[in-house]
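Below, in structure tokens: the form predicted alone, a single chain.
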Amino acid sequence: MTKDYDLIVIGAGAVGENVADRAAQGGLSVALVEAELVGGECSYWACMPSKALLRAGEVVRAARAVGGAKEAVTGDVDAAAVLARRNSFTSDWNDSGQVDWVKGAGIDLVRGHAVLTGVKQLTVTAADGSTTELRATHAVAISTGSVALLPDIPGLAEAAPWTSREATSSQTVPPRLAIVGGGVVAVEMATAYATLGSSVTLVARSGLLANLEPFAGELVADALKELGVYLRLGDSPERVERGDDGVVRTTLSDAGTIESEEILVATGRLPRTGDLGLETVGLTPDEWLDVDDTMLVLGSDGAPLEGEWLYATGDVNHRALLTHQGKYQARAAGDVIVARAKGEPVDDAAWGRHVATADHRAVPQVTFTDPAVASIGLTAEAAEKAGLTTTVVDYEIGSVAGAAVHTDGYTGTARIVVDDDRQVIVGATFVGPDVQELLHSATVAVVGEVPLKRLWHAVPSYPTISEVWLRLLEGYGRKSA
């Protein structure tokens, strides 16, 4: 028998759940298909467990940075307790709570691996080999996410390397950990495991956090060194071998060798599209899925597939590989699928209800190192490449009274990038303790395109770290005078 639904969502991670929920709230019948754990990468191997690993160390260091509190800190973090707390956030990798939520939302959960067999048709194969045929009367949404990229380094695959999954779920702390990569996963896990007691060596071909403002990577590098992380920047592995003694020996391009109990590879992501049957509908397996702003999948001709029935949300469309951005796309997609199914008006103009306009130039992101890095929109370099006439304003956050009270010797930098022609902020970056709490104000300013003359009237409370906004605006006034 074939089961019919208005919408079938492949992938029950945070993104797929949101697509399904919005459509169900709109009155559509929805099936959610998942081959692993309901809740996906974010719940079990990414956002939540990684931040749980980082939090205890952040709290201890924050206490040590405040006179009167540092005297009360008499020990280091308890690694076993940190791992146990992390386990609690993943429910010990049991998804029964998430399954209950799906059922309560009126969504049918189908366990197994889904493969497209034609337009709006799927076969789902369960773990026991049984199959279920599904048919969508209106739409299919692919929310299968991405997987870690393993670079083609001789011996690496055979050395049983960690990816982000193993790093966030390990039940032990390796005495020595080698990390390959300089992006968010690499620097966050370097911070976490150095705090938990590992001797960490990080190898990166270029600087850290290369896609952000240069000062972000520089400040994070300084902090990692202070934690005892050995940085090998401008270097790269040439060969990896795990010996019979279990030790991983990584030979570097400068002929040096790193020995470690584990090696974490954090060098990028690949789309999880290789075994979905995309070829049956004219698409290429193992490639990212291009979409328009309503998340409709585009064919090789740049137009939606005939019938406008296939959507892709989250990592798999390669627009912004961040959970919150994927959920934003999911809300737009779920709502537009309902509108199209019911023949209702579609609001697909820029910043409309049914589009993910923010993906292009207004993506917020936090890197939970210590200090944290919070950014939104364009870097100074990206704005210049986009042809904008800009003014860049920097300010040392530690000079703000609220920062001085917050942390003794507060070190951090704030930057705004202003489009001079329109007099609006197009990018902002903050680096420092707890700057993630400044990010949403910057996001509102960028997304809302708030004119600087109006933003001037958004008075920051005193004494808070938010007073840096006043100093940034004053700095722009001096530069543009």
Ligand SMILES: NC(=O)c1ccc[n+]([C@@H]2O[C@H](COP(=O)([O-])OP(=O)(O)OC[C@H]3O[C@@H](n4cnc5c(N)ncnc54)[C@H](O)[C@@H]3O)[C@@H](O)[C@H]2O)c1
The other form holds:
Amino acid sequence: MTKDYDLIVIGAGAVGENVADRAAQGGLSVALVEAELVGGECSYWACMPSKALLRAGEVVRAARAVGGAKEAVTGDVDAAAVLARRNSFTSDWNDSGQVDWVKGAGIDLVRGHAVLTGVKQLTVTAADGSTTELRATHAVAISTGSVALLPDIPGLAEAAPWTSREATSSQTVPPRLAIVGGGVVAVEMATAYATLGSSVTLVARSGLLANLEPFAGELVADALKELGVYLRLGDSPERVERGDDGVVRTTLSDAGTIESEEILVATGRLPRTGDLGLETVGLTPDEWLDVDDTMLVLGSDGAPLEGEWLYATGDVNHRALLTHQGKYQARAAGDVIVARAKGEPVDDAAWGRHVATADHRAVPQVTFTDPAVASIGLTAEAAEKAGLTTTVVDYEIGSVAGAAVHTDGYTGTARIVVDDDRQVIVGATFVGPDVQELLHSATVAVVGEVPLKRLWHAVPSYPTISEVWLRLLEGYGRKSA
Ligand SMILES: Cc1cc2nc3c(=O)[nH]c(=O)nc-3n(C[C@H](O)[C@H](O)[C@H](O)COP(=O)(O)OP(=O)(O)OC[C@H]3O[C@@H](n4cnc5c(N)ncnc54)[C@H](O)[C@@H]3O)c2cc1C
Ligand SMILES: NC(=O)c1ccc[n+]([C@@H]2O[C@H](COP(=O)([O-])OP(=O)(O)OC[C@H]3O[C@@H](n4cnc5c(N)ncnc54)[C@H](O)[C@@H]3O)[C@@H](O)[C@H]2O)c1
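Target state, the form predicted together with the ligand; input state, the form predicted alone:
Every component of the complex follows; first up is the chain already shown.
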């Protein structure tokens, strides 16, 4: 028997859940299909467990950086307690709480692996092998996320490497950990495991956090070294082998071998589209799904599939591999699916209700290292490449009174990138303790395209770290009244 729904969402990660919720709130009947845990990567193997692993170390270091508080810190981070707290954030990898939420939202949960069998049709195979046929009246949304990429390094796959899944869910702390990669996962997990007591060696073929402003990677590198992490930058693994003694030996191209109990591969992501039946609707498996700004999937001709029925949201469309950005896409997609189903007007002009315009130039991201890195919009280099005439203003955050009170010897840098023609900020980066809480002010300025002459009237409270805003404006100069 085939079950009919207005909308079928494949993948119940944070993004799929939000597409389903918006559409259900708009009055559509919705099925949400999930092969593993409802809540997806972010809840169980990514954002939440990784941040739980990082937080205790951040708090202890923060206390040690304040005279009067540091005297009260008499011990080290308790690794077992950190792992236990992390376990509580993942509910011990039990999704019953999220399943209850799905039911409460009026969404039908179908457990199993979904495969498209044609236009608006799919088969779901449950863990026991039983199948359910589903048919969508209006739309199907693919929110199947991404998986870790394993580079083609001889011996790596056979050495049973950790990916982000094992790094975020391990119940033990390996005495020695090798990390391959210089991106966000690599630096966050290097921070976490070095704090928990591992001897960490990080190998990256370029610098750290290469997509961000250069000072971000430099300050994070300094901090990692201070934590005792061995950095092998400009190097890469040539061969990996796990011996009979269980020890992983990683041979580097610049000579030298790293020995470790585990090796974490953090070299980016691949789309989870390999076993989805995409070929039945004219798309190519194992590729990221291209979408327009309303998240409609585009075919090889660059146009939406005939009938405008297939959407893709979250990691799988490769626009911004971040939970908050995927959920933003989900709100637009869920609402536009409702509008199209009901024949209501579609608001798809830039910054309209039914589009994810911010994905292009206003993506905020926090890297939860210590110091944290918070960024939004274009780097100075990206703005130049985009052909903008810009002025870049930098300021040492430690020089503002609020930062000095916050942390003894506060070290951090702030940068804004100003589009001189329009006199608006197109990019901002803050590196330093607790700068993540500054980021939304920059996001509002970038998305709102707030003219600098008006920003002078947004007065930061004294003495807070936000006073850096005033220094950045002074650095640019007050060009008009
Ligand atoms: C270590 C790590 C830390 C991160 N930290 C952050 C952070 O702090 N902040 C942040 O914003 N982002 C973070 N990210 C990125 C974030 O995790 C992803 O952007 C987010 O999880 C993407 O959500 P999604 O719903 O698109 O995909 P997912 O969360 O991957 O969900 C996809 C779901 O689809 C299911 N599925 C796949 N195929 C099928 C199928 N055929 N049938 C049925 N179900 C299927 C999967 O089982 C999964 O549950 C982190 C990533 C990693 C790896
Ligand atoms: N705090 C956060 O927001 C957060 C935290 C973790 C992950 N994420 C998201 O998850 C995604 C994945 O993170 P990631 O760190 O795996 O990817 P990434 O794209 O951030 O970094 C990949 C790194 O691997 C290196 N690399 C790639 N191929 C390699 C190879 N063959 N050999 C050696 N090095 C290689 C790259 O040079 C780069 O340094 C990111 O896009 C990020 O948005 C976000």
